[in-house]
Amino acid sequence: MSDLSVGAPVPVRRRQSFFRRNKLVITPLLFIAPAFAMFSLFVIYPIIQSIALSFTQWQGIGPKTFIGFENYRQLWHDPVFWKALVNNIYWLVLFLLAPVIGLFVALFLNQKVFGIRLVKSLFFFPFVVSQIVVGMIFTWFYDPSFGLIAAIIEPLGWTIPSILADENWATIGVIVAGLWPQTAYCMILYLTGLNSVNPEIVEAARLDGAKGWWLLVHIVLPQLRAATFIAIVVTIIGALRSFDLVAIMTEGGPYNSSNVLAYYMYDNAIFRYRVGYAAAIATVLFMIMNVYIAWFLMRLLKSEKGSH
């Protein structure tokens, strides 16, 4: 027996390389690395640089002077900053009408009748046009001399105020213009979500006597939870990032009555050469948006855990 064991071939254990032993960990990291590098270069680095700039006094050229929290102290006492912040809250609240209107438009368009595709394409129109075009269209709508609204109501004996020149109406006028493309975006989300609604559940509810509002609230809307979640989050972020329409329609006026944080930051950086002050405004806006981003990520992680 001892002779046979000596003559048998002994298996040689080849030592595995470091990559083979850790490939389950290294391979995903290699795929993520390019995206993370780009994200760090174009997102994280500018954020850090903007926060650092907010502690300096800088005109865009020349040396920077470190002034600590002086920019934030000036912001605290700046009435235009508080006016812009309040306007951003108006945007936030009124912009949330977009998911509601978008839902009802999507329910209306989710029909199988002749010509509905043509109607859908008309509702898609504001989503594909530029915000600049939207701003110019609504500026014409609101014009008290030759605008569309004036042309409609003047024959009835009514007059329209100069909406964009009125301190009390300018912000509302710009928000209504912003609601048009945002509603179209939410409508597209809901139309996509309606395609995933289970028709068997809806039919079973109808057989049990469900109809109308009860059917919508208790059967259809729970199945549109994902679309609703995305629509609300994107709408909130869009409201806080509002800039284009303000720049096109009012430039923050009259008398800063329609100013928002994004435009006030741009105005200080480009026209007043107060880059450090503008960076402080950007940092405050970033911190406010972080609240919603953190909430969004928490809900996303929670929903993913619940699905497993």
Second form
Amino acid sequence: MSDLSVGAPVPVRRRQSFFRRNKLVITPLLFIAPAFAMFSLFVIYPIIQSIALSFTQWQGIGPKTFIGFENYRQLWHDPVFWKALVNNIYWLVLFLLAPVIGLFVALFLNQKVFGIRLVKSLFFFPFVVSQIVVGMIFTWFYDPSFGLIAAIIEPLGWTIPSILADENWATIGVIVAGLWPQTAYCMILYLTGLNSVNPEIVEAARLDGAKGWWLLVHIVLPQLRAATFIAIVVTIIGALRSFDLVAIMTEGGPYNSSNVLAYYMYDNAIFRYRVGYAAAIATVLFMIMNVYIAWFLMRLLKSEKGSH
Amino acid sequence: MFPRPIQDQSLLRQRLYKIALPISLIVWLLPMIAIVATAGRSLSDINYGNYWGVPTEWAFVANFTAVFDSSPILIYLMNSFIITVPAIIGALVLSTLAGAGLALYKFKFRFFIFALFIAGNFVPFQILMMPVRQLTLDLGIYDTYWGVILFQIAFQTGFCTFFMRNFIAELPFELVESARSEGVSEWKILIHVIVPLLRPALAALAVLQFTFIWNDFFWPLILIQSDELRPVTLGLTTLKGQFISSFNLLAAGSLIAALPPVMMFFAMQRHFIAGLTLGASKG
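Now that we've seen the form predicted alone, could you pull up the form predicted in complex with its partner chain?
Next comes the full complex, and the chain you just saw is listed first.
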């Protein structure tokens, strides 16, 4: 209280010195504040809202009714939800081919020959193209009457089913389209990783008689660990996020046979006005993805601690 | 080097490799080659069912002109730019600040805040969908460019901050320390010492963000309703309905939509790859 009676200049000087004394704490907070505010408003807060929504019944407008775990109970008994979940598992498993194929493509291209730089860039091409375009291309490819696949194999006397209209094939067809850009992504990660493989260790192992598979598995792959880790993380996240291709290629059909959680959620929220139910699906998807996010963060924390 | 340099191997293997390379490239790019070929096919070929055979004539110019004449694709393209450019600038500014804040200072909860940005970057979009839609409605920016721009800035800031903080943490810290000991303010250190060193990182992020935001389909789908505000990814689905039996035009439209990020990639390849692989070179 006595501070107030001293007069105007003192508090000003005090505030300055307070800022100066604590500038190494205040500055970072000021730097982070705008990003953090935006991120909280558009990402963190909506996540909490969605989880809260999943306990309500809501049509998108009008009153929300709290119904506890009723949405989750219905999900448990919803065959489409289970179908979508199983399809997400298909996505996950088949998508993990992307790091594997990506590694082999990278090994194949990791040579110094004329024009290899251009070849590498062209191999990377699919990743740069929008999934919407990828989806359209593959939809033509698969068409039984005017698709390229039919055009190629019909002269050989085979026929193909209408892949995207066939319950048994639709999901596979969409996943193959997704694998194309994803493999390109993994390939580039491995090509960069191969650049930093220590040639002396490889040479030393060669002198000891190591070659081929053994050399790859025991000498080279351990040095590619960082690339493998990122490739697996982005592939898993990509598999769980799959939406664009499903939306453009099948809309989850036929008879929900190619539905995935992300699309089923969208479908419920936008076309069926079951926003609470959709939020419950999103929450389940979020919880699954949290496993990978936690895995990633734990590894990051470990490497951060290691570097200090 | 692994695998063994092809030059050290038998002549036969070298020849096989040189043959395998273009063949694998053609197989790999078959979808792209097909779409380019279709974009140059004449409508009469399509009508006669000649989808994949030798085209009777090339009609590239006619097809591309037809797409521009008969569809609002020019407006879609412009919308994509109107959304993409400010979103990139916003995300870069916010993440440079936040990345510097996280990399140059030690304070409590530093890792926690950093982790939040990273984790947010991995969340499934769907969990954000309804609340973000509602938020843009409440803010009066639903069905405007701003809704998508602000969301993209906020969301991409997560990834960009991760990238920036890692890049800044690798810079020589002595520069900051010596500036500080000379009494330079923290803000000036950022602008005059740090930012000039960030040029490669900013370039890498800008290129990468361009493809991410340009190619995004989900958020315009959720936040934009009017046809005249649609970016080109969304516009393509409209064209799909409009050109229902004119595959050549649809192919041309798809190529037009894919062109800006592809050109960006070829012009700025090094930066693009740096952006993609920064995470892989660490940890």
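Positions refer to the first chain, counted from 1. Fair warning: this is a prediction, and the values are worked out from it, not measured in the lab. For clarity, a rigid core is taken as the largest C-alpha set superposing within 1.5 Å between two forms.
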Check the Cα of Asn22 between the two forms on a core superposition and give its shift in Å.
6.0
